[in-house]
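One chain follows as structure tokens, the form predicted alone.
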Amino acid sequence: MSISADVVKSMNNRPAEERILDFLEVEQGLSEESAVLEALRCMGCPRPRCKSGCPVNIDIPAFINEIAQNNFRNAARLLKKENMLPAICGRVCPQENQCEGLCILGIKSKPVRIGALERFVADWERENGVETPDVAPSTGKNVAVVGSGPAGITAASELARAGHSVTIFESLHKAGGVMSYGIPEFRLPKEIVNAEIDQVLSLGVDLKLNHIVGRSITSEELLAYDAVFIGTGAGLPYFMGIEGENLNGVYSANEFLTRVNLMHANVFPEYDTPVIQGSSVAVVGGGNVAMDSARVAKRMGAKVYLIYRRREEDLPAREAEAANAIEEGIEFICCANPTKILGGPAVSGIECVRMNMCELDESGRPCPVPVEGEEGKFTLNVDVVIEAIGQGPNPLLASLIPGLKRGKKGNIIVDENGRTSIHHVFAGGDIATGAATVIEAMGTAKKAAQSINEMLK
């Protein structure tokens, strides 16, 4: 495998043979001493490129300088000035493509571990007493936020701090969106998600769970608010469209991870929300969600294959997540693509074809072309197939609000400020942009919240 060994060595992980037996967090974080030493590596650039790589505009050199001086409390204040979810972002943001990717030290050496430092500060504050940021005097304006994922929570926190009365409507029984139902516990512990959501609620935000727009609250009632922010994410899974996808034992990654994360399917029959726990599982895809699905299936006792149609170096997943999956015993089958799921009524195998790499496509990666003839075909004996090939905006909510313009893929059309075709309705995150990262969703939500605040003024 070509995944860099340095990536694995740089992570303070629990041993693979130990961690595949449970859902406890893999990465152990920095100690106070190591955090200070890492912060001292920062050069304090007069024109910090790292800051421009942060979608939520954290003053990165400033909070790192506070760590270097052992002022962890001040570092936490600086972080939360721009981001109320630092412990989450420190764990799941693709820093290597954003702030750390622009660190000048990375040109000849290793960049400052900005994500690890952000996580350290957030964890330190949680263990040593959390401070609630100041809230502006009440404006008398009421704002509805639909969805409690990273976009909704970010918009709610920004608007509440500006003095507006904010109500979040969440359709599920648990807040957090993808942070709760999508990302596995071993990568993002739910106690971390709950703690940071509680901080946002402490700003005076009202959270209404099990509230579905169109039923629990009508579109007319929603539009009666002074402003509305929609951040319902991308919950519509994509499928390959091959024969056999209707067999028992075929899951979208969305369903599989939701059942395990929110419904405790990994401890069936203690909880009556099972998934078929196969002895051999095929996960199709190469992104972070595919890695999450494969690593969850491994912890549920299966032999796991990850099938990806391009080369290993083309994997869209974070290198660290791919390295973790390899270390945990996931077998990568690259340059291959499923053509048929075998069995009836349950899955018994998956038929695949080898792929040749040809000229580059629009993404800059080689375009895969099937190998012709019988020599390109092979079959894996599996009893569960998980499709993790992406997802898009669920068009249901948008269709319930008259006058709300949507794109061809069901996304809500917004301008550069997050405003929709309805003057006082804004949107951000995956429902507007399509599937993206947690921090990118937060960035668009923050921009929309700023626009809402200006409008309400």
Contents of the next structure:
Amino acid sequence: MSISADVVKSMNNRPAEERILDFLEVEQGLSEESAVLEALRCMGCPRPRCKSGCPVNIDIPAFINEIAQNNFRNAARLLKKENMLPAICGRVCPQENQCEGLCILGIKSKPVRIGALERFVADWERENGVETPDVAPSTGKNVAVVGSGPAGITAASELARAGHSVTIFESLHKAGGVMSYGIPEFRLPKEIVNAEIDQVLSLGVDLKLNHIVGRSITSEELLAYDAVFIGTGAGLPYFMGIEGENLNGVYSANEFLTRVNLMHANVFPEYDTPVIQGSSVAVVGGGNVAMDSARVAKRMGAKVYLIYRRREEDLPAREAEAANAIEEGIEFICCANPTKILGGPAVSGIECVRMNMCELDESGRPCPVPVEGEEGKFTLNVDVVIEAIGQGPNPLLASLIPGLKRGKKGNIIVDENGRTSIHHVFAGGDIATGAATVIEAMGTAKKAAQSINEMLK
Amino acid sequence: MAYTIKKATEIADKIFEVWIDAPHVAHNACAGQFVVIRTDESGERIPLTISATDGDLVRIVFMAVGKTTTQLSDLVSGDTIQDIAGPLGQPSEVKRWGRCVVIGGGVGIACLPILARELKAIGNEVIGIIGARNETLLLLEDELSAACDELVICTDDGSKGFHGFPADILKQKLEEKTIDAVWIIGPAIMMKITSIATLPKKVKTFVSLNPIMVDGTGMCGSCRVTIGGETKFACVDGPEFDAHLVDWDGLMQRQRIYPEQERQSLELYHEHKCRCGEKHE
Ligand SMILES: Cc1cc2nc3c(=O)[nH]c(=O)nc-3n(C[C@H](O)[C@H](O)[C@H](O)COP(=O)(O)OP(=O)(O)OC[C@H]3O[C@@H](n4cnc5c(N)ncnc54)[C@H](O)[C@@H]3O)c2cc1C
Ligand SMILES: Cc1cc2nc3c(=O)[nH]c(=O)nc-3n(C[C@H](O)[C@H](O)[C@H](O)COP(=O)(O)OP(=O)(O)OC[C@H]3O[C@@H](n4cnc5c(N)ncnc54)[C@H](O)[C@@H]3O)c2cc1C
Ligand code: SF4
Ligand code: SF4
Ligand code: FES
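Got the form predicted alone; any chance of the form predicted together with the partner chain too?
To see the whole picture, the full complex is given below, headed by that same chain.
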């Protein structure tokens, strides 16, 4: 097996056999002592490499130094100066590619566990009384923020702190975007998402739920604001386009995760929204979304297969997430691709073809080519299929604003300051970059909000 | 945030009209659009067509069929619901067609007033045809006869108006005069059968599809339908589509994904109501 058990060992996880029975958090936080010990490992580099890996520019050595001095309150202040969602980022940032990936200690041994320390400080502050950051005197300017995912929330906090009157419009009944409907409870407890969003709202931000911009608010009404930030995300699910895809029991990962995370279908009938409780589930895809879907299905009691078309070492998911999934008993079937979903009207199976790995393609990974003939075919008996093969930019709003330039895939085109083709309209997060990460969404949103602050001066 | 019910009335057998104070929906709503409602914290998100608006108020008309619609039917003026999002979906293609026929079957009749009024306001001639199993299931007759140039009422059993189906009247009208556009809104099977009538003369025919939805904003794909061989999301690409391109069997199959859970939900709700000592019909 190419995914190393080491990754799992380095985390502070609850045992797999226990955690697959519930939706409680898998990774446990650091204790005060271990946080201080870990903080003491940081060398406080004068030109810290770690910092350049953080899209929101947290002063990493400074906050870690405060932890080492047992001064958690100051550490929290330093964090929140740059990042209003530290408990979230500490949990879901792919730190191995960001801050920790660049930490100088990582060259010879293990990098400082920056994410775990960030989480520790944020959790400490939540338990010991949260301080609301200062807000500048009112500027009298009105700014609209569309979408309440990490991009929208971050933009709103930057804008509110600069003294603007900020209104967030969110089409769903709950704020948070993917953090609320996509990322499962056992990786990111909703209590934490709510608490961090509430902190931003406490800056005086007005949140309007159930408001679909482009519909409840027309584009003319939107453009009447002094400035607009669009953070509508990459919520459009792609489907494979194979036979049997519309059978009952085939879900997009978005639908499956929304039913469970946002609507609590896992505790039906206590909550009204149903979901098919598969006894055997096939998840198609190899990214983080696929891992989340598989691990949710597992917790609902199913035997779970994950079907991925390349090799295990090519899995785009974070190594730690793949390792967690394996530990939880998800069966990975790599080098295979579904060709047909069987059944009618309900799913009864999935037909797949094995893939051979050929020359490298433009992504530098081997190109999967189906094995010809009967020997390449196999069938799995499953009653639920979850497709986690990617999402595109949410097309609704962008298509309703005349003059807003979009790229081929439907993403909103922005310049390096986050400005769109309309002078006072800015965009950030997945709607601008395509599906990325929480922290990148926050980074681009912060940049755009700073440009708005500049413009409104 | 909660939204207040301003008026709630049973207007036909098990069919209810409810007015909700929701300015964000009411102000920009057009014919053909819908709302998504969640009654309370543990509720499901269900789509309902916007049947009319009046100032800040939105009217929905629904039949109590399952848990959520039954719960909605138990609400009275002054009660609140947790969420109402909208308007969602593409507005109906309202333009100067000439002569239009709008057809409603069962609770689908509720979708017609706003459509008929918009069509008429810009100079179309509007013929309304409404049908139900029997007289007790007919609704909004007065409102529709005011909104249409002509209104024909049908019942399957002949208890009121024409004894037969809207399709029969539609065929007759298509013989008598030129019809430029037709809307058919009702149960899937009724839309499927009725829309066959407009095929020979290739009259532009719209139907409003009602697959199971979750978000209603294009994010989950639950509402996918096949239109002319292509996958579309009914909540953002529709809900109105060209009737002659719809894969009806696919739609009807996907409306029946959760029969067992729906039954269980409704049973539990009735049990709960009994325990709480409320009236129980
Ligand atoms: C299952 C899953 C797991 C993930 N795991 C991780 C992870 O572990 N780590 C990580 O860093 N990233 C992860 N990601 C990616 C990350 O969640 C996204 O990159 C990030 O949420 C993008 O933020 P955003 O604010 O741009 O958009 P979103 O989070 O998508 O939020 C957009 C919001 O805008 C709202 N909206 C859309 N249109 C309108 C409109 N017209 N009017 C009003 N509101 C509107 C939507 O309802 C939504 O709430 C994951 C993604 C998924 C799907
Ligand atoms: C765009 C649209 C507009 C609609 N407009 C109206 C309307 O104006 N009046 C009206 O009475 N009905 C309307 N419907 C149908 C209505 O949404 C369902 O009857 C309602 O969801 C049933 O919920 P329930 O809990 O009472 O019943 P359930 O017992 O949950 O279901 C009864 C039947 O309703 C359908 N249904 C269940 N859940 C959903 C869901 N989340 N989304 C869509 N359908 C579902 C299923 O086919 C099911 O068999 C509309 C549907 C759509 C998609
Ligand atoms: S926000 Fe993310 S990238 Fe930045 S320091 Fe924290 S964990 Fe690292
Ligand atoms: S690079 Fe590593 S050691 Fe240096 S300051 Fe950053 S975290 Fe500390
Ligand atoms: S209801 Fe989710 S995409 Fe249409």
